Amino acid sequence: MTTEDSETAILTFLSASPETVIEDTYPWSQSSNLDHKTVVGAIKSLLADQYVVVENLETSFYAFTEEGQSILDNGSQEILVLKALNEAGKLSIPDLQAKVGKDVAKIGMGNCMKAKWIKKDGQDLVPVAKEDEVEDTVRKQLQGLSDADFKIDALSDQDAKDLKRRKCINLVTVKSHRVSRGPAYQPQRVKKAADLTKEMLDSGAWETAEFKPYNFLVLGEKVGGGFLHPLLKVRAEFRKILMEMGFQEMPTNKWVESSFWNFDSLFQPQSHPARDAHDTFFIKEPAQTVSVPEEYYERVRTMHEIGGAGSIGYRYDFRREEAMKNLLRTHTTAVSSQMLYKLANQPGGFKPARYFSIDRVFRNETMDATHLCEFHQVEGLVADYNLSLGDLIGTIETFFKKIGITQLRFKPAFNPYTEPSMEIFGYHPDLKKWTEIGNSGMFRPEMLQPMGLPENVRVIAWGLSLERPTMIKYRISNIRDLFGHKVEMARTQNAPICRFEDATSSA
């Protein structure tokens, strides 16, 4: 039955006389073979146009569960267990479970033992009473409830509590209505027009048609729109800070790189564990890059095999097929090496530069609360004459102060393409401990010389993930709640604008 059918049934029932009312829609809908939810929907629609007047009612009653109906039909578990034992004389527990079922045996045995209807004889259970000598109290209570039309007062508080504990009954509360004629009552519903149409104007029906009142104060539909992900908000703030420091953004829109730019140009040996498939995603199609700068390739190969710039190299046979493999870049330093090569070979010769990048990188890692197979790397580098470790520390301190991290520590570390290298630690005020927030170093001469950079040019560089400061900023403990297919969309919508306090300005 549709809502319109229910509306017609209600108006027809009320048409008998002005005094006719529907005392309670719940029993009325059952007697009229109507769905109560549909009837309630029809009443709300009629109420809006004042066809009816409504009083809210609330009715509570008990209803049988599946367990309760089964007991009413077949008897309680204790009676079924007692009957089975009387029929067999005695039964072991496994045999009893096989005869009446595990659930029935479990509940029935306990109740029978408590009532002293059965006892244990070694490994067997034997009956003490016969089923016609005892009363099935639970079944009798359920039968009495059924005979009383499931009314609340049909059971005492203790009986109701016991039956609920045994999951035989549930308390059901139904919200219903008392319905009578309203000021605009008519035996038939006349729908009011919502809009003035061309057909109404052509036929003249608009002159007699009733229209729904317009509410000029109601707000329109909320305008939807896109929302910036927390990572993008932090990225935008980092870009702003780095550009204020005079850095120029590198083009990082190419996720697939060759092993030459990702590893070889960084003086990372071809036998390095990071180049294994367990750590790096290699591309199947196309499996190899088209080309690399040949004269630069030869200089890199020579540096690996023989050495130079005071180094003896790695002393192995450099393989072209390994260098030409395509992969998903494992760091944005692959882009840094290309930018430095272009910087060294640009018309007019080398000029000092500052570069940065913030983009996605990929590593074949086991995923957990702090690691994903893809993440974002923030990288900055400065290429200039006669730079020192002090310049690197000063640049790092300036950047982190601008994002509000003033307590920094540096720890010596090893990186294949930087020497010296330092891990960066910052004090986390929430966790009350020092935590690693980045890595840094000065690019090795073995990396810079093949590029063609002047001998006294030094390159300082540092990097960190974008996810870690974002998780700290937005108090996110699991990286999978920040990035990936399990992200809650409401978090993205409600995330506040990212603002990092410049510690230097507040000092």
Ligand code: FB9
Second form
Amino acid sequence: MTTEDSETAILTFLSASPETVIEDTYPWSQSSNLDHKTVVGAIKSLLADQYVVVENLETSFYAFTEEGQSILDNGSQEILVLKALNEAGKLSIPDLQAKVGKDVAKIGMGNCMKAKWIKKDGQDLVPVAKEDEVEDTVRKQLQGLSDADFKIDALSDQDAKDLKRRKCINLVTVKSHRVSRGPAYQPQRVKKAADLTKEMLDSGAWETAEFKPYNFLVLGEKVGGGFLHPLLKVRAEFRKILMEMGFQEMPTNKWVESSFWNFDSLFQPQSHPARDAHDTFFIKEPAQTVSVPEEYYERVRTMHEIGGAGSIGYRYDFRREEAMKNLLRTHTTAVSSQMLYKLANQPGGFKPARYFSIDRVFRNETMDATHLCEFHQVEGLVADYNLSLGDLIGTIETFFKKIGITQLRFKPAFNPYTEPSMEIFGYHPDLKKWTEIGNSGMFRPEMLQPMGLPENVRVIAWGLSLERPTMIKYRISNIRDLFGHKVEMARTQNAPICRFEDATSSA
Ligand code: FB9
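Requested next: the structure of the form predicted in complex with the ligand (the form predicted alone having been shown above).
All chains and molecules follow, beginning with the one already shown.
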């Protein structure tokens, strides 16, 4: 039975005469074999188009529980017990339970005892009265209720209380309606047009058609669409900040690099521990890179082997085979080296530049709550004449102020490709503690000179991760809840917009 069927049944019923009324949809549905809920649904829709007018009714009445229905059908538990005892003459409790069932025996015995219909004889129970000598009050009350059409006032409060206590009846309240013809009543539902169609325009039917009124209050369908991962929301903020600071993004879409650009061009010796498979993912196929700029390669080899630019180099045999190994880049600094090389060898020669990169890097690390074997590195560099450590610190301060960290401390550190190098610590206003927030340094002349950069060009650079600030921003303690196959989609869907309080203005 669909809502349409109920609509038709209602409109047909009301078509008898203008005065015809459905006094109460609840009994009317029962008598019309319609499900009351569907009838109510149909009335709501007919009401919306004023086919009918309704008056809301609320009817409460008692309804039998299964227990109540079974007492009405088979008699109360006490009567069933008395009947069983009279049939057997006397019964032990286990035998009685076997005969009438545990629940009936338990409730029946209690009420029979109270009514002094039975008594104990040692372990046995014996009947004192015949079941037809006594009155099955409960059954009688239930019968009375049924005869009185379950009306509330068919039972005294006490009886109602007793029958409820014995879980024989429940009070049911039904919301129903008194229905009569409405101002737009018609014996058949005229489907209102929801859309103006080409056919209607061609046929002219639009002139007479009745259109459904627009319901501007109705909520539109939830627009689907994607959700930016929290990491990408923070990345978008960092991009905006770095571009505001005049930096342009480096192309980082190539995750596989040669050891030459990832390590050798950064003056990182081929024996450096980070260059073995424990820390770095080397590519099996293709294992070797196709080519490197040969002249530049020679200058890098020379710098590693015997130095130059005031450096004594590392005094070892630089192996081409090692330099040509393909790997998953361990830092986006591998892209910085290529951009600096291009900067030095571009037509018209070197021009000052500011570059940044934000993309994935891979390190063969043991995974824990804050480390995966891949993360997103954020790196910034400024290449210009006579830059100083002060310029580096100033640039770093400017960046972190824009993400809300104003108090910074710099701790001397070591990187193979920068000297001096500094770890960056910041006081995090929310965490209320000093946190390591990055690393930085001035690229070594041994790295810059072979590229062909002018003698007095200095390159300052710093780096941090995207994961750490994102975990702090979105209060995520375990990195596995942030990144990877275990992430709950809901977390991404409900992640708020990322906005960093730019502390610059409040400084
Ligand atoms: O991101 C890191 N910490 C951090 C950053 C921001 C932040 O909160 C913001 C305010 C909201 C909170 C924390 N770190 C760098 C510090 C630590 O988490 C560190 O334990 C882990 N580091 C990663 C490397 O782990 C092996 C973070 C990652 C990192 C470290 C160094 C660099 C880049 C990323 C670099 C560099 C560099 C140095 C010189 C020249 C060029 C690049």
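Numbering follows the first chain given and starts at 1. Small disclaimer: the values here were computed from a predicted structure and weren't measured.
- Message: Where does the chain hinge between these two forms? Of 218, 348, 132, 195, I only need the one at the boundary between the rigid parts.
- Response: This hinge corresponds to 218.
- Rotation angle of the smaller rigid part relative to the larger between these two forms, in degrees: When the larger parts are aligned, the smaller part is off by a rotation of 32 degrees.
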